[in-house]
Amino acid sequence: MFDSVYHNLIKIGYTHPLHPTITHLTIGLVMAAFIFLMVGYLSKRDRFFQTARHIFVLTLATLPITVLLGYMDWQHFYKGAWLLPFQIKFLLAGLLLIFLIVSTLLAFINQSGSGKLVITEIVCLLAVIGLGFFGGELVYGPGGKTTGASIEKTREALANTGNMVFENNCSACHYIDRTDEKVGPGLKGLFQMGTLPVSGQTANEESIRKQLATPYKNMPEFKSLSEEEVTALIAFLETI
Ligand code: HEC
């Protein structure tokens, strides 16, 4: 969907993802809120609680970008696929919107600082927490034992289950090791040859997906896999 963005950027030599160039921004920002609503409290001086409601609002202005740019990395690099570090990190930017609008409200209600905004504002800061530390296990991979490379390993990871979705629903009839016929095509090279091998449209995530909605002549049509499934078995595809 967002893939047009990501192939400019590659035009002018950007390969990274998005998301990072600017999550660092809403984390500081909360981080600092935190620390001016703080000293207002041990100083007993307004004025840095006003500079906390002014971050306050500088995050909300930061945030909806940084999950912007996240959705796009998470649907093109990862394929959108619905892992749990990914289901955790929307549940935690949900929270943190929340909690951040609830702390903007408060700040400005009682321009003194409350009780209930260092609790909501306590909520935040571990929704960033939470927020980096997912993130770190997305890019350095769990526990941070691997370094980098993550993306590759997310896509290897969801290409051994599109293998096992090709075993068990399309190895009957195809091979991929090879290109000659078993019941259908041999599909090794799928992706490199450019077209599929007996209907000659181009070959890509698209016309595969059509290919198993409405299969071009005699296979049958597999409505039944899931999006994961789906998504799963084109990454496969894309490596044999
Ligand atoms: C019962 C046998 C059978 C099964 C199971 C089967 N296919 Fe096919 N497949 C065929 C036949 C036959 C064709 C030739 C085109 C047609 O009849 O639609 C084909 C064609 C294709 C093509 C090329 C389409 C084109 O336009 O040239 C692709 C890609 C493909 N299959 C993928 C799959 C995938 C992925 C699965 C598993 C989800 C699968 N097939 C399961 C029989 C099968």
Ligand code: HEC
Contents of the next structure:
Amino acid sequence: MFDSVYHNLIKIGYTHPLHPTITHLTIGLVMAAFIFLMVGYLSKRDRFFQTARHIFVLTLATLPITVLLGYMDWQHFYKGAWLLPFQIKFLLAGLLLIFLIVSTLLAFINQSGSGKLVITEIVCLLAVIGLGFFGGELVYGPGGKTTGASIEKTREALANTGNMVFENNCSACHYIDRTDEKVGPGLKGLFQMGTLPVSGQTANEESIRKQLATPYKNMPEFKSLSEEEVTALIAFLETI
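Okay, that is the form predicted together with ligand HEC; can I get the form predicted on its own now?
Below you will find a single chain and nothing else.
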């Protein structure tokens, strides 16, 4: 869905994920709000509470963009693989949104601060720490022992799984090393063809998903394949 965005960025020389370009802003704002809130709470000076309130609003403004870019990177680089770090990151992002809203409301209801506000902001701080930690797990691997190549390793693992899905479901009808017809058309260079053979649909992930669910002409349907299997199969087809 978002591949065209990344392809256009590649044309101007940008090949990196988009999420890290803004995630530090959200994390930094949460930390700044916590610092100003604590200083205001300890010193009982309203101007620190006022600054914290403004930062809460700014944080809420940046969070949806941060989540959107994270979702785009997940779809593009990881093909939507439901890995544990992503599950936890989505959970923590939802928790952060809820407690940011609560913190903002509390800050405007009681402009002199309160113990409840401090507690909600501590939860926000812990949430962004968790988000940063599991983001690091994805980029660097457990314990930071690997490098950014983990994205490629994830793709490779998905493609290997997809190869098995292909062998079990598709190999009887399609070649992967040529474009000659077997029972169905050969699929070598499928994503470079521009259009899918036979159906003429655009050669992209969305068209392949549609083809598997509601096939064109004589191809059988594969509704029994799980979302994970379809994602892996598409990752494999991109490599042939």
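What we label the rigid core is the largest C-alpha set whose atoms superpose within 1.5 Å from one form to the other. Numbering follows the first chain given and starts at 1. Everything quoted here is computed from the prediction, not taken from an experiment.
After superposition on the rigid core, displacement of the C-alpha of A127 between the two forms stays below 2 Å. A displacement of 2 angstroms or greater separates the C-alpha positions of N168 between the two forms, with the rigid core held in common. With the core held fixed between the two forms, E227 has its Cα displaced by under 2 Å.
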